[in-house]
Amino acid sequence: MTTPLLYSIRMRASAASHHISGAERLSDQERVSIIVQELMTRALSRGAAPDRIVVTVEALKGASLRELRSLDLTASAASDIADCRQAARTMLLSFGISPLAIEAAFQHLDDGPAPSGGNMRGAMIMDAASGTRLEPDHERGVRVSRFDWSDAASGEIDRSLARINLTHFRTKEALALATKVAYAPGIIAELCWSDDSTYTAGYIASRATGYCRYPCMKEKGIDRGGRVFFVRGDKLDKDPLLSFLQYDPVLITSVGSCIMSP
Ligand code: COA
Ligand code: AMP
């Protein structure tokens, strides 16, 4: 017998070479053509009409799917920028990250990280002990892809999160991000806030943790951004690393807690 192929789907909308949004699913053959369709319909929902929305289908040949648990995610309930950013720094010093990194981490983020100035492509891999960045290209960074939610997994914790109020897509989408993350060779913990300006919610993801979710970290209407890959750069084997991130199929078939913090 033969093994069903798999199927990456990935979805990316510009707008004068600007990209507007993208998402990603994983899928059997039966249901590529319902999801390309899910797709077009998102790239055309968002805000700004894109003027190019790309979609790729692509078998995955000879790749062993990983299937994951989600990581148990706990939300602040902190509602100020202060207390948000002092639980976050206080979480990644308890990984043994430097304070010199961690402040590194956080101003890159402030100040948009790319070297022209603006937000990244896509994450900053930074050495946990001296934060200096190791991604190899500094204005892309890498892009974390071939990951997907199991049909039984999505609506589980759809309903989870619902029961704690988080019923924004970006939760979701960053949940499975951070859990492939979490589980790729070689990584401490992850730090991420968003980039769109309506959305001031980050989070610190990391296995022994699990996926700590802070409201606020930065004010409303600041589009700078990003994600910061904690490593430590006298041991990591890059290769493995960037491989598993961008290419290794992961299928999150079960559902860790979704807890508002006491
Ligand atoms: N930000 C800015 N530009 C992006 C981008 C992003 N997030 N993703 C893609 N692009 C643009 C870039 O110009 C990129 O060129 P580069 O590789 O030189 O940076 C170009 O599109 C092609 O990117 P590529 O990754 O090859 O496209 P793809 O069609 O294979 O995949 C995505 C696109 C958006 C689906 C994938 O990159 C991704 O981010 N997947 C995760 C989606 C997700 O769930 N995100 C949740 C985060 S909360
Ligand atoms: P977002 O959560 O979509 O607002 O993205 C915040 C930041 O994360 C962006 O500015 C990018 O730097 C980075 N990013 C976006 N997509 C990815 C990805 N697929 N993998 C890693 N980093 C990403």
The other form holds:
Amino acid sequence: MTTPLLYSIRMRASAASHHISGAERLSDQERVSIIVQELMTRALSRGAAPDRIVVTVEALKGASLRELRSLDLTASAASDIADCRQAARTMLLSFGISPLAIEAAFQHLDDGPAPSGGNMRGAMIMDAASGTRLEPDHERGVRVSRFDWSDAASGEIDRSLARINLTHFRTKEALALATKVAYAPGIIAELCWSDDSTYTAGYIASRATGYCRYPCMKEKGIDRGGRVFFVRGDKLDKDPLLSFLQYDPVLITSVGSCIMSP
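Okay, that was the form predicted in complex with ligand COA. Show me the form predicted alone next.
This part shows the chain on its own.
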């Protein structure tokens, strides 16, 4: 039986060279045009009008597709920013990440991680001991690409998230990305909160603990945020990590648990 050819579809929207939004999908040939239109609509639906939208469609010829189960999701019911941030810090400490690195990560996300100010297209890679940034391009970051849900898993996760009232598309997309990142070689954990000024949620994710979502990691109206991938800098083999994050296709074909914590 011939394996159907998959296409990676990537969208990036920007204004005055500043990143506004992005999205990643995998598709068979029949649905490429439909998904391209969906991503174009999404790029134009943000509050800030983009002056540049780039959609890249790439055939994944010869690429080995990895199938994964999504991380278990636990959603915190905390409603206070200080409580959410303290819980996130405590979890990062439990992974052996130093207080210095944790505070450096929070500061970068609060201030805007790009050296020129503002947000980045991709993520930071940070040494878990020193807080030093290790990604090759500090202005762009590392963009995680080539991941998606299978049709069956997509429907199942929609139902699971709806049962705990998490119906915003960002939760589903972030869970998919966090699942791929958690399986990347050398990753200890991920810290993220959205750079969308209308969306305040964030999360800590790891293979050991799953995806822990916090509803308010910042005030509404703040358009700063991003992702930090924590690694052991003294033991890191950077090439396999970057290759997996950017190029290895991952399809999520089964769904972990989704629960709301007190």
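Positions refer to the first chain, counted from 1. Since this is a predicted model, take the numbers as computed values, not measurements.
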Q) Gly155 and Thr41: do they belong to one rigid part between these two forms? A) no
